[in-house]
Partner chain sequence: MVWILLFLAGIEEVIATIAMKYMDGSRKIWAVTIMISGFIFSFYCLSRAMQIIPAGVAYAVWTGVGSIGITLVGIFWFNERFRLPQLISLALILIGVIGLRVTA
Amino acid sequence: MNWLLVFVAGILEVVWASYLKYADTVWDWVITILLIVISFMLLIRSYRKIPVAAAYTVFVGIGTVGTYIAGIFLGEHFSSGQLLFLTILLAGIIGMKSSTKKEKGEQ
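For the form predicted alone, what structure does this chain take on its own?
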(Lines of atoms letter the chains of each structure in order from A and count residues from 1; the text may use other names and numbers.)
(Lines give C-alpha, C1' and ligand atoms only; values in the text may rest on other atoms or scores of the structure.)
Protein backbone atom coordinates (compact mmCIF):
# COMPACT_ATOMS: atom_id res chain seq x y z
CA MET A 1 0.00 0.00 0.00
CA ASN A 2 2.79 2.43 0.89
CA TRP A 3 4.63 1.81 -2.37
CA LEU A 4 1.36 2.55 -4.17
CA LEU A 5 1.35 5.95 -2.42
CA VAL A 6 4.88 6.58 -3.71
CA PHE A 7 3.84 5.53 -7.22
CA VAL A 8 0.77 7.81 -7.26
CA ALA A 9 2.85 10.67 -5.81
CA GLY A 10 5.40 10.13 -8.58
CA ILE A 11 2.73 10.15 -11.28
CA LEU A 12 1.31 13.39 -9.86
CA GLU A 13 4.82 14.81 -9.95
CA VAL A 14 5.02 13.98 -13.66
CA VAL A 15 1.74 15.82 -14.25
CA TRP A 16 2.58 18.97 -12.30
CA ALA A 17 6.18 19.13 -13.52
CA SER A 18 5.08 18.79 -17.14
CA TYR A 19 2.24 21.27 -16.63
CA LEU A 20 4.58 23.97 -15.28
CA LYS A 21 5.65 24.81 -18.82
CA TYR A 22 2.07 25.53 -19.89
CA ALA A 23 0.62 27.16 -16.75
CA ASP A 24 -0.10 30.82 -17.44
CA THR A 25 -3.38 31.63 -15.69
CA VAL A 26 -4.23 31.82 -12.02
CA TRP A 27 -6.30 28.63 -12.24
CA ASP A 28 -3.45 26.80 -13.95
CA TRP A 29 -1.21 27.72 -11.02
CA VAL A 30 -3.87 26.79 -8.47
CA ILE A 31 -4.18 23.33 -10.04
CA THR A 32 -0.41 22.96 -10.21
CA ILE A 33 0.07 23.93 -6.55
CA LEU A 34 -2.75 21.60 -5.52
CA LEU A 35 -1.10 18.71 -7.37
CA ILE A 36 2.25 19.52 -5.72
CA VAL A 37 0.66 19.52 -2.26
CA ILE A 38 -1.20 16.23 -2.85
CA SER A 39 1.91 14.63 -4.30
CA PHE A 40 4.06 15.52 -1.30
CA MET A 41 1.33 14.56 1.19
CA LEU A 42 1.21 11.07 -0.34
CA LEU A 43 5.00 10.82 -0.27
CA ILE A 44 5.20 11.95 3.35
CA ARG A 45 2.49 9.46 4.33
CA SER A 46 4.49 6.62 2.73
CA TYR A 47 7.48 7.53 4.93
CA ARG A 48 5.65 6.01 7.89
CA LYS A 49 6.42 2.49 6.64
CA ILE A 50 9.09 2.85 3.92
CA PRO A 51 12.64 4.11 4.55
CA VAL A 52 12.87 7.74 3.46
CA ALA A 53 15.90 7.22 1.21
CA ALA A 54 14.25 4.43 -0.79
CA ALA A 55 10.86 6.14 -1.06
CA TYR A 56 12.33 9.48 -2.11
CA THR A 57 14.66 7.85 -4.64
CA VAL A 58 11.77 5.99 -6.26
CA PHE A 59 9.56 9.12 -6.15
CA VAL A 60 12.18 11.28 -7.84
CA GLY A 61 12.99 8.52 -10.32
CA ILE A 62 9.36 8.13 -11.36
CA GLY A 63 9.12 11.90 -11.72
CA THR A 64 12.31 12.13 -13.76
CA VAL A 65 11.58 9.25 -16.12
CA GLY A 66 7.90 10.16 -16.46
CA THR A 67 8.56 13.84 -17.07
CA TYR A 68 11.18 13.00 -19.69
CA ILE A 69 8.77 10.67 -21.50
CA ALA A 70 5.97 13.25 -21.25
CA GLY A 71 8.34 15.80 -22.77
CA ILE A 72 8.94 13.50 -25.73
CA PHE A 73 5.18 13.13 -26.27
CA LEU A 74 4.82 16.91 -26.05
CA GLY A 75 7.33 17.34 -28.87
CA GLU A 76 10.60 17.96 -27.03
CA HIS A 77 13.88 16.81 -28.52
CA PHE A 78 15.50 13.58 -27.31
CA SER A 79 18.59 11.59 -28.19
CA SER A 80 19.78 8.00 -28.00
CA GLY A 81 22.35 9.02 -25.36
CA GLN A 82 19.64 10.48 -23.16
CA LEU A 83 17.55 7.33 -23.56
CA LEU A 84 20.56 5.20 -22.58
CA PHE A 85 21.10 7.14 -19.35
CA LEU A 86 17.36 7.18 -18.67
CA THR A 87 17.41 3.37 -18.92
CA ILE A 88 20.30 3.25 -16.43
CA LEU A 89 18.31 5.51 -14.09
CA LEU A 90 15.26 3.26 -14.44
CA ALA A 91 17.40 0.21 -13.57
CA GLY A 92 18.58 2.04 -10.45
CA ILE A 93 15.03 2.84 -9.41
CA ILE A 94 13.96 -0.77 -9.83
CA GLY A 95 17.06 -1.86 -7.90
CA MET A 96 16.28 0.51 -5.02
CA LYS A 97 12.70 -0.68 -4.83
CA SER A 98 13.48 -4.39 -5.05
CA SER A 99 16.39 -4.31 -2.57
CA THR A 100 14.51 -2.40 0.14
CA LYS A 101 13.44 -4.62 3.01
CA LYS A 102 9.83 -4.57 4.04
CA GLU A 103 9.10 -3.20 7.48
CA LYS A 104 6.68 -4.72 9.94
CA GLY A 105 3.08 -4.04 9.03
CA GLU A 106 3.85 -3.35 5.40
CA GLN A 107 2.17 -5.52 2.80
Contents of the next structure:
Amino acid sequence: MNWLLVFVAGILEVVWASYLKYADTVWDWVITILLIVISFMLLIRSYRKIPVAAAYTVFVGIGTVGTYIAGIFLGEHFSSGQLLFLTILLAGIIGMKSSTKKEKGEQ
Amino acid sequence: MVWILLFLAGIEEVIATIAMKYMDGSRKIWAVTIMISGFIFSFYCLSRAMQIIPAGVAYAVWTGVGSIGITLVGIFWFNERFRLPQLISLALILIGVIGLRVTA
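For comparison with the form predicted alone, kindly provide the form predicted in complex with its partner chain.
Now the full complex is given, and it begins with the chain already shown.
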Protein backbone atom coordinates (compact mmCIF):
# COMPACT_ATOMS: atom_id res chain seq x y z
CA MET A 1 0.00 0.00 0.00
CA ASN A 2 2.76 2.45 0.95
CA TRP A 3 4.79 1.53 -2.10
CA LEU A 4 1.71 2.28 -4.16
CA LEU A 5 1.81 5.84 -2.74
CA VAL A 6 5.45 6.17 -3.83
CA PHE A 7 4.61 4.77 -7.25
CA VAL A 8 1.66 7.13 -7.79
CA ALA A 9 3.78 10.07 -6.50
CA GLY A 10 6.48 9.19 -9.06
CA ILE A 11 3.96 8.94 -11.90
CA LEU A 12 2.44 12.32 -10.95
CA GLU A 13 5.96 13.74 -11.04
CA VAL A 14 6.33 12.52 -14.63
CA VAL A 15 2.91 13.96 -15.51
CA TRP A 16 3.55 17.47 -14.17
CA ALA A 17 7.11 17.63 -15.47
CA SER A 18 5.96 16.63 -18.96
CA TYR A 19 2.95 18.95 -18.75
CA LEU A 20 4.97 21.96 -17.56
CA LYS A 21 6.69 22.23 -20.94
CA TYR A 22 3.36 22.98 -22.58
CA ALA A 23 1.88 25.08 -19.75
CA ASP A 24 1.04 28.58 -20.93
CA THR A 25 -2.33 29.52 -19.42
CA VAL A 26 -3.11 30.23 -15.76
CA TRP A 27 -5.13 27.01 -15.60
CA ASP A 28 -2.18 25.00 -16.85
CA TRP A 29 -0.16 26.43 -13.98
CA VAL A 30 -2.88 25.73 -11.42
CA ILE A 31 -3.06 22.08 -12.57
CA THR A 32 0.74 21.77 -12.50
CA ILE A 33 1.04 23.18 -8.98
CA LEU A 34 -1.81 20.96 -7.79
CA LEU A 35 -0.05 17.87 -9.20
CA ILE A 36 3.23 18.90 -7.55
CA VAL A 37 1.52 19.34 -4.18
CA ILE A 38 -0.33 16.00 -4.41
CA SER A 39 2.85 14.23 -5.51
CA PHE A 40 4.80 15.55 -2.51
CA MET A 41 1.98 14.83 -0.06
CA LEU A 42 1.86 11.20 -1.22
CA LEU A 43 5.65 10.87 -0.94
CA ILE A 44 5.77 12.38 2.56
CA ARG A 45 2.90 10.13 3.65
CA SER A 46 4.77 7.05 2.46
CA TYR A 47 7.68 8.03 4.76
CA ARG A 48 5.59 6.90 7.74
CA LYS A 49 6.01 3.25 6.79
CA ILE A 50 8.94 3.11 4.34
CA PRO A 51 12.52 4.31 5.06
CA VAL A 52 12.94 7.78 3.52
CA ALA A 53 16.01 6.85 1.44
CA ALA A 54 14.26 3.83 -0.12
CA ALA A 55 11.05 5.73 -0.89
CA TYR A 56 12.94 8.73 -2.27
CA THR A 57 15.16 6.53 -4.44
CA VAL A 58 12.17 4.93 -6.15
CA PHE A 59 10.36 8.29 -6.39
CA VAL A 60 13.26 10.20 -7.99
CA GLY A 61 14.04 7.21 -10.23
CA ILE A 62 10.51 7.05 -11.62
CA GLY A 63 10.45 10.85 -11.95
CA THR A 64 13.76 11.25 -13.77
CA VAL A 65 13.73 8.22 -16.05
CA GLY A 66 9.95 8.48 -16.59
CA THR A 67 10.12 12.12 -17.67
CA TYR A 68 12.92 11.34 -20.12
CA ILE A 69 11.02 8.39 -21.62
CA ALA A 70 7.77 10.40 -21.73
CA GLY A 71 9.72 13.07 -23.62
CA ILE A 72 10.82 10.52 -26.23
CA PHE A 73 7.19 9.51 -26.76
CA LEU A 74 6.25 13.19 -27.09
CA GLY A 75 8.78 13.49 -29.90
CA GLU A 76 11.87 14.82 -28.11
CA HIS A 77 15.41 14.19 -29.28
CA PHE A 78 16.92 11.04 -27.75
CA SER A 79 20.49 9.74 -27.44
CA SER A 80 22.20 6.90 -25.58
CA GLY A 81 24.87 9.32 -24.33
CA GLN A 82 22.21 11.41 -22.60
CA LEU A 83 20.71 8.30 -21.05
CA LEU A 84 24.13 7.39 -19.65
CA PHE A 85 24.68 10.83 -18.05
CA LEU A 86 21.08 10.82 -16.82
CA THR A 87 21.79 7.54 -15.01
CA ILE A 88 25.02 8.94 -13.48
CA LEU A 89 23.14 12.03 -12.29
CA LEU A 90 20.39 9.85 -10.84
CA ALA A 91 22.98 7.76 -8.95
CA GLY A 92 24.36 11.00 -7.49
CA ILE A 93 20.95 12.27 -6.34
CA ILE A 94 20.12 8.93 -4.73
CA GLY A 95 23.55 8.78 -3.05
CA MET A 96 23.14 12.32 -1.74
CA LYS A 97 19.72 11.62 -0.30
CA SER A 98 20.76 8.32 1.29
CA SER A 99 23.95 9.65 2.89
CA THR A 100 22.30 12.83 4.21
CA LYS A 101 19.39 10.99 5.83
CA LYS A 102 21.66 8.44 7.45
CA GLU A 103 23.50 11.23 9.18
CA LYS A 104 20.29 12.68 10.62
CA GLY A 105 19.27 9.27 11.89
CA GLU A 106 22.47 9.04 13.93
CA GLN A 107 22.02 12.30 15.75
CA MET B 1 21.09 30.69 -21.50
CA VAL B 2 18.99 27.64 -20.71
CA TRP B 3 21.67 26.33 -18.33
CA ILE B 4 21.70 29.67 -16.50
CA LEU B 5 17.92 29.29 -16.05
CA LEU B 6 18.37 25.83 -14.55
CA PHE B 7 21.15 27.14 -12.30
CA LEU B 8 18.86 29.99 -11.16
CA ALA B 9 16.02 27.52 -10.58
CA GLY B 10 18.35 25.51 -8.34
CA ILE B 11 19.37 28.61 -6.33
CA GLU B 12 15.72 29.63 -5.89
CA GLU B 13 14.89 26.17 -4.67
CA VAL B 14 17.70 26.41 -2.13
CA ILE B 15 16.49 29.84 -0.93
CA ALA B 16 12.97 28.42 -0.56
CA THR B 17 14.32 25.49 1.44
CA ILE B 18 16.29 27.77 3.81
CA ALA B 19 13.14 29.86 4.30
CA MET B 20 11.23 26.66 5.08
CA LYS B 21 13.58 26.00 7.99
CA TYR B 22 12.78 29.44 9.45
CA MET B 23 9.01 29.18 8.97
CA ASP B 24 8.31 27.97 12.49
CA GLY B 25 5.07 26.24 11.51
CA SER B 26 3.99 29.07 9.13
CA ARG B 27 4.04 31.64 11.97
CA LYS B 28 6.77 33.71 10.31
CA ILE B 29 5.04 35.36 7.37
CA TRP B 30 8.27 36.67 5.81
CA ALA B 31 9.70 33.15 5.65
CA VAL B 32 6.48 31.74 4.17
CA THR B 33 6.48 34.50 1.54
CA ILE B 34 10.11 33.84 0.58
CA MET B 35 9.46 30.10 0.42
CA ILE B 36 6.39 30.36 -1.83
CA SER B 37 7.94 32.94 -4.19
CA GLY B 38 11.17 30.90 -4.29
CA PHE B 39 9.36 27.76 -5.39
CA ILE B 40 7.21 29.64 -7.93
CA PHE B 41 10.30 31.27 -9.52
CA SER B 42 12.07 27.92 -9.51
CA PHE B 43 9.22 26.21 -11.39
CA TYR B 44 8.97 29.19 -13.74
CA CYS B 45 12.67 28.93 -14.65
CA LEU B 46 12.27 25.16 -15.10
CA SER B 47 9.32 25.64 -17.46
CA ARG B 48 11.28 28.21 -19.51
CA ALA B 49 14.24 25.84 -19.74
CA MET B 50 11.94 23.04 -20.90
CA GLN B 51 10.86 25.09 -23.87
CA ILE B 52 14.42 24.98 -25.16
CA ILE B 53 15.80 21.58 -24.10
CA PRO B 54 14.01 18.22 -23.61
CA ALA B 55 11.77 18.16 -20.52
CA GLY B 56 13.46 15.00 -19.19
CA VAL B 57 16.93 16.56 -19.33
CA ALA B 58 15.77 19.84 -17.75
CA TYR B 59 13.95 17.99 -14.98
CA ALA B 60 16.99 15.82 -14.19
CA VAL B 61 19.39 18.79 -14.08
CA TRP B 62 16.92 20.81 -11.97
CA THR B 63 16.65 17.96 -9.42
CA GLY B 64 20.44 17.51 -9.40
CA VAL B 65 21.30 21.19 -8.94
CA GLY B 66 18.70 21.49 -6.16
CA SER B 67 20.09 18.42 -4.45
CA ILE B 68 23.67 19.76 -4.50
CA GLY B 69 22.53 23.20 -3.34
CA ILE B 70 20.52 21.89 -0.41
CA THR B 71 23.39 19.68 0.74
CA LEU B 72 25.86 22.58 0.56
CA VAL B 73 23.48 24.81 2.52
CA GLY B 74 23.14 22.07 5.14
CA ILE B 75 26.91 21.99 5.50
CA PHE B 76 27.79 25.69 5.33
CA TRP B 77 24.68 27.26 6.83
CA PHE B 78 23.28 24.69 9.22
CA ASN B 79 26.64 23.12 10.14
CA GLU B 80 25.81 19.57 9.09
CA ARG B 81 28.74 17.20 8.63
CA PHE B 82 30.20 16.63 5.19
CA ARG B 83 30.95 13.01 4.44
CA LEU B 84 32.75 11.05 1.76
CA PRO B 85 29.55 9.49 0.29
CA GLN B 86 28.18 13.01 -0.16
CA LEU B 87 31.36 14.12 -1.93
CA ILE B 88 31.12 11.12 -4.30
CA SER B 89 27.40 11.81 -4.92
CA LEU B 90 28.19 15.46 -5.60
CA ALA B 91 30.82 14.43 -8.15
CA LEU B 92 28.36 12.04 -9.84
CA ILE B 93 25.71 14.77 -10.13
CA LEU B 94 28.27 17.20 -11.58
CA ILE B 95 29.48 14.60 -14.10
CA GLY B 96 25.83 13.93 -15.03
CA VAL B 97 24.98 17.63 -15.46
CA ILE B 98 28.13 18.43 -17.45
CA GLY B 99 27.62 15.31 -19.58
CA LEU B 100 24.03 16.30 -20.34
CA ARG B 101 25.21 19.81 -21.19
CA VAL B 102 27.79 18.43 -23.63
CA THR B 103 25.41 15.93 -25.29
CA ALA B 104 22.48 18.39 -25.48
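So that the term is clear: the rigid core is the largest set of C-alpha atoms that superpose within 1.5 Å between two forms. Positions refer to the first chain, counted from 1. Here the structure is a predicted model, which is why all the values come from computation and not from measurement.
So with the core overlaid, does the Cα of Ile93 end up 2 Å or more away between the two forms?
The answer is yes, as the C-alpha of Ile93 shifts between the two forms by 2 Å or more after core alignment.
Determine whether the C-alpha of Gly75 shifts by 2 Å or more between the two forms once the rigid core is superposed.
It does not reach a 2 Å shift.
Core-aligned, what's the Cα displacement of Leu84 between the two forms in Å?
Core-aligned C-alpha shift comes out at 5.4 Å.
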